[in-house]
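So this first bit is one chain, no partners, the form predicted alone, shown in structure tokens.
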Amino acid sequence: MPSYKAPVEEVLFLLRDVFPIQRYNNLPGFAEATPDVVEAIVSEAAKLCEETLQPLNQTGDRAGCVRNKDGSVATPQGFKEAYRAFVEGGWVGLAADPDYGGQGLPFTLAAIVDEFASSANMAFAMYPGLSQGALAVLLTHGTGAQKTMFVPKLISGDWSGTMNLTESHCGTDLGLLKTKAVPNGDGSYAIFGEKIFISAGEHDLAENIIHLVLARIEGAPAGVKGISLFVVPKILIEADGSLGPANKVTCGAIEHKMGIHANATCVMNYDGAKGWLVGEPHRGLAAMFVMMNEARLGVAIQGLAISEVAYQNAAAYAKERLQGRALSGPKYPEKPADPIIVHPDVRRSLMTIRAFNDAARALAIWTALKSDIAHRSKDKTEVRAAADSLGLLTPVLKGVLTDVGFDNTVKAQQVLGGHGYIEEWGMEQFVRDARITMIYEGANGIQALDLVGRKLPKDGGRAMMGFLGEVKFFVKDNEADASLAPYLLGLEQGLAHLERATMWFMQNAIAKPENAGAGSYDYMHLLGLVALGYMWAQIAKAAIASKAAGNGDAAMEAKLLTGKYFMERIMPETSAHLARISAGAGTMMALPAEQF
């Protein structure tokens, strides 16, 4: 049976030494996040995830969710009790607005808890995770009455949230959606239509489910300009806040899918369900993007989370499994064979995963801090810079962390050999669960197109110039430190490749847009590698300083070695990405469609 140990010390090192959280005490909620409070939160979250959520991961996967004849859905055994423990601990409202019952602590801490929960039990973590996105939409675009009615209950976890976008004939191209909204004459609308792939669309964990639904008001313009957003509760709410009769929204089926079996992915039927407009008419997609961006950061963290738990189990196996002898001679002569950790190819897999995980965690926390600045700072210049960074890097985190996260689960499975293919060891579940992260909340090819087509040229390339400038400043500011040279050299080379790729797009993509499309995926990964390399340079700087102060020499040395591995073995991939980008779209687009 697989196991999981939350990386508490790794997180505390990042928050203490790499991105000192106390620097942000001028922001609301950060002053309350004292070192003792942060350590207590991280440690308690780890305990909950290790002891309550992780033991349900494999059993939940095997049992799955069951749809009853009346359309209700039962989650696997133990999930209701685990959900109650999660919400009673206040974890849903950790970073939520105190005016509505939240704790108001940094979003960064909520992102860390999200990693732990997703590593322990990704299918479970999606239930409260989706509520976070619903909260963000309602707090940003909801009316005062909607906030009062829905937000406190979502924060408490008594109610949960969903997002309803996809229909059987349209996913990415939401302009094709057919779900319609008919005015009832009392300020509400009757919603008619069918949505598919709705995560947590129906379940027995919360007493009500608050659906956020994209639909087209009768007579609205065609395409995305005619889409509106509606809040549609599963159970209608009386004027005094108590629950009334059931709304006309039901689960028509549970999707039979490759992974995340313990999360109810539903077909949702709206048969005149009563809903209320959120935000302005025909501006629903802009409102829903608040939730989608929240969700994309959450999915990026899922990619890291599954990579981490897969790594832990592969490393544990490699230290115990005896097979063959080390190429340089027996390392454990008293045993009949050496553990496979002595073999370079096994270490290649494990080091590659570990080098990614450490940097990806740093990148997730760094980005979460940018989110806190963007939403909490009163300095307009600071807010703009943080928002630029978020806009640029959200598709990169979603695409790169999930692509690599999935690849890493496969590498970890390979370490176990035949046992990795057997259900009881748990590795095949990690592979299956990780696969969806590359698809939902915008398939990764769409993330790449969004990056190159929208985020890169936005505001004259201001966000990209800001990122390049920040990395260059770090390199320049630390170039005299010889101990950092192994990390800065690789970062500089990757940065040069990124600049050349950006310039190539400027020169070749405007006249021929297919060049941008053909190179977008490689550009996303190229930018991702540079961002991860930037994280490693900062981690190395903090680790060197920590060693000099006599703190945790063995742990710091391990970080420095892992960072060197990243720069030597992973960072050089930037040159391959540049070569593919520079090849353009000619050959890729030349083969006639009928020849495929």
Given for the second form:
There are 2 protein chains.
Amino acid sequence: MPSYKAPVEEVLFLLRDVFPIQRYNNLPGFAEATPDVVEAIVSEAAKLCEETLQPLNQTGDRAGCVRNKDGSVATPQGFKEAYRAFVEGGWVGLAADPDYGGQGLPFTLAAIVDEFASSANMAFAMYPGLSQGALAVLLTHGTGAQKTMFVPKLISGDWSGTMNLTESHCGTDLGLLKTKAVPNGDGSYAIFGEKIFISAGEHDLAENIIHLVLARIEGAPAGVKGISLFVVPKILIEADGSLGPANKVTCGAIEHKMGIHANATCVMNYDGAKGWLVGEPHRGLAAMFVMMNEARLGVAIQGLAISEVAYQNAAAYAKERLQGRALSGPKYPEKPADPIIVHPDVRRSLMTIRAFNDAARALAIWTALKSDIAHRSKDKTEVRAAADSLGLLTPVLKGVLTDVGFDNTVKAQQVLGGHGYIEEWGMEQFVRDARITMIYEGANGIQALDLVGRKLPKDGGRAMMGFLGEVKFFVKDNEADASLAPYLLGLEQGLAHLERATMWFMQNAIAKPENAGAGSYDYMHLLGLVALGYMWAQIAKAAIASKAAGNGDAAMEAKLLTGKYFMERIMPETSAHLARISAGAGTMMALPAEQF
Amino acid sequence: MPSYKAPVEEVLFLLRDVFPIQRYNNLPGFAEATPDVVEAIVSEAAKLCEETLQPLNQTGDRAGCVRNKDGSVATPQGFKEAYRAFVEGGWVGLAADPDYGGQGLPFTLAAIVDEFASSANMAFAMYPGLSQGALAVLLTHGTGAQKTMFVPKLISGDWSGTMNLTESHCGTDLGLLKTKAVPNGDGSYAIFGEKIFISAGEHDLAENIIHLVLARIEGAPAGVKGISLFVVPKILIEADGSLGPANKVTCGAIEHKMGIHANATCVMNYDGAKGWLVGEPHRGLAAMFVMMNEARLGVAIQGLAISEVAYQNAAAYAKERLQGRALSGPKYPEKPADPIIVHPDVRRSLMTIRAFNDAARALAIWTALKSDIAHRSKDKTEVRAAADSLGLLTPVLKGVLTDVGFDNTVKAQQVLGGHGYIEEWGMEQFVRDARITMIYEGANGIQALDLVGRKLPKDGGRAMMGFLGEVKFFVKDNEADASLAPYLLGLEQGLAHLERATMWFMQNAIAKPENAGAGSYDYMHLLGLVALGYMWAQIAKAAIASKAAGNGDAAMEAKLLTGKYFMERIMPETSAHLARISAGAGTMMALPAEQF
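Could the form predicted together with a further copy of the same chain be given as well, to go with the form predicted alone?
Following is the full complex, with the preceding chain placed first.
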């Protein structure tokens, strides 16, 4: 059975030495996050995830969710109690607005807890996770009455939330959606239609489920400009806030899918369900985007989370499994064979995964801090710069952390050989669970298109220039430090490729947008590598300083080696990305469709 | 439900225009393989695979195999009838020795049929597939009596075969194996022990199952030099060839695994089962290697096969699914949206898969032809050269065709978005099934080590020099042809990287073998890319000639574009492989085991 230990020390090192969060004490919620408080929160979260959520991961996968004949859905055994423990610990509202019962702590801390929970039990973590998106939308676009009605209960976890976008004929292209909203005359609407792929659409963990639903008001214009957003509770709420009769929304079926079996993926039938408009009519997509950006970061963290737990189990196996002898001669002559961690190729897999995980965790925290600044700072320049970075990097994190995270689960599974393929060992579940992260909340190809088609050209390329400037400044600022040279050299190489690729788009994609589309995926990964390399350079700097201060030598040395590995073996991929981008769309688009 | 159409035209083009098999008419079995015969065989195989095997693929995955209380194993519904059809068609013995009832046709044809069957239903194809390895071992190392007793029944498919190597504490390191063989005094042995991960170890398709089992004769030396090979029938055979009483070998359990649910992966208990030595005592590993090389090529073909069927279904979806508009403006303004094949990033995935599949199929056929020459030619020089290529390329095909094949199933699944994650659509089964190919018959890391540690240095590097010489000769021989330039240029670039990597090993790995281990995986993929690139250059040459002759213009043009795509977008990966190889083992080996 697989195990999990939350990377508490790792996270504290990042918050203390790499991105000292004390720097942000002027932001609401940060002054309260003193080192002691942070350590207590992270340790408590680790305990809950290790002891309560993780033991249900494998049993939850096997049991799956069951839809009863009346349309209700039963989650696997133990999930109800775990959900109680989770919400009673106040974890849903960790970073939420104190005016509605939240703790108002940094979003960055919530992102860390999110990683732990997703490592321990991704299918479980999705239930409270989906409430976060609903909360964000209601707090940003809801009326005062809507906030009062829904937000405190979502924060307390008594109720949970969902996002209802996809229909069977439209996922990416929401302009095609058909779900209809008919005014009831009392300010509410009757919603008709069928939504598919609704995660946590129905379950038995919360008293009520608050659906946020995209639909078209009768007579609205076609396409994306006729889509509105509605809040539709599973159970109607009386004037006094108590639960009333059931609304006309039911779960018609749950999907049989590759993984995340313990999270119900529902077909939701809206049969005149009562809903209320959130935000302006026909402006639903914009309102929903608030939710999607949060959600994308959450999915990126899932990619990292599964990569981390898969790594831990592969490393443990590699240290125990005896097979063959080291190429340099037996390391444990008294044993029948050496542990397989002596073999270079096994180390290659493990080093590749950890070189990603450490930097991906840093990048997630770095991005979460940008989100905190963007949403909490009063300094307009600071807000603008942070929002730029957040907007630019969100699709990159979603695409890269889930793509590489998935690849890493496959690598980790491989370390176990045949045992990796057997259910009992749990590695194949990580692969199956991780696979969805590349698909949902916008398939990764869409992230790449969002990056290249929207985020990159926005405001004359301001966000990208800001990011490049920040990385260059770091390099220049540290180039006198010889001990950092191996890290800066690799980073500069990647940066040069990224600049050439950006230039190539400027010269070739304006007249022919297909050139941007054809290079978008490689560009997303190229930018991701540079961002991860930038994290490594910062980690290395902090590790060198920490070593010099006489702290945790062995752990710091391990970081320096892992970062060096990243520069030697992962960063060189940037050249292939550049070559592919520069190849353009010609060959790719030339083949007639019928030849495929 | 997924569908499958065997690539008959593609295969005939390869056998006719790219590697004209008429060239080998001097070899036994080739003269009989006239163009008409080849076309008839390939078409018949296609029909059987499309109409009989493929419809059982998804139902077989859902039902899985069931072990009854008595240890017998039931295959999914329809498998018995399909197996009958398969063996009655003579497919097991297509290339087998006519002296024992085989048809003696080229092994190359059998490899092609193997691809079709594995695309249609990989779990099914493994049952007759495993008989091939048993046949090869018995024909090479068996006594006359053993051949007479077992071979005709294996060829007819009345009986099937297995390979029993792995034990719970040893997979890769067979030197640790404990299964014991005690002489019975009558020339037979009593076998005691437990084997795990035995594919097709027990089932209801054949009257008898012939296990080939590695075990240690009592008192044998420890390690690999004390391992012998035994043939152990499930049911004992009487002197007259009829079936006698059950032998003492039973299936103790079947594994619950990620995929290939319809193929029983068994724990086999040997409780004094009667077995007979095959080959010399203590020389079992060498004898088993005959089987493993065959099997590795078979697994490589599985990687291609799943990649092919996944491609077909992704391409069909991409041509039908309407979502969004082409970046260059609507292609089908009368429809609510364009089919997603207009989007560059969807094409990127599909082109990447087909650029691999076409070349991988060529490489499988090229290698199978080498096998035919190595086993059937009377010309010693020719045999030596062919055996060199076969030995060198077998681990490369196993490692690269299964790694990339798996990645391609993931890419194909991604084209379907959320539908790719749902069981109903069948794409996730391809991913789950393909995953095992990277693990069994020697995990791919072992293939890389076999390549770099054994095949590369063997005979002073003769095989590698032969391969490099062949590719260089082709380039030189065709460099005057300007229409081939885009293909030769890419190939030469890859070749230069391969030569530098080879040189790096010569200079750095002899004194420090860990440098070879650390670079082995990248070297395997680098060599694979060059081999695939060499195939594309040959395909391009044949396509240009075929176009000039006025044949199948559109199809030939599609090949030329796909090959160009390979050179533009896949070949550039060779530079990252070279960079990683040249990084050496230093950083990778420096991290103490306890830091993982």
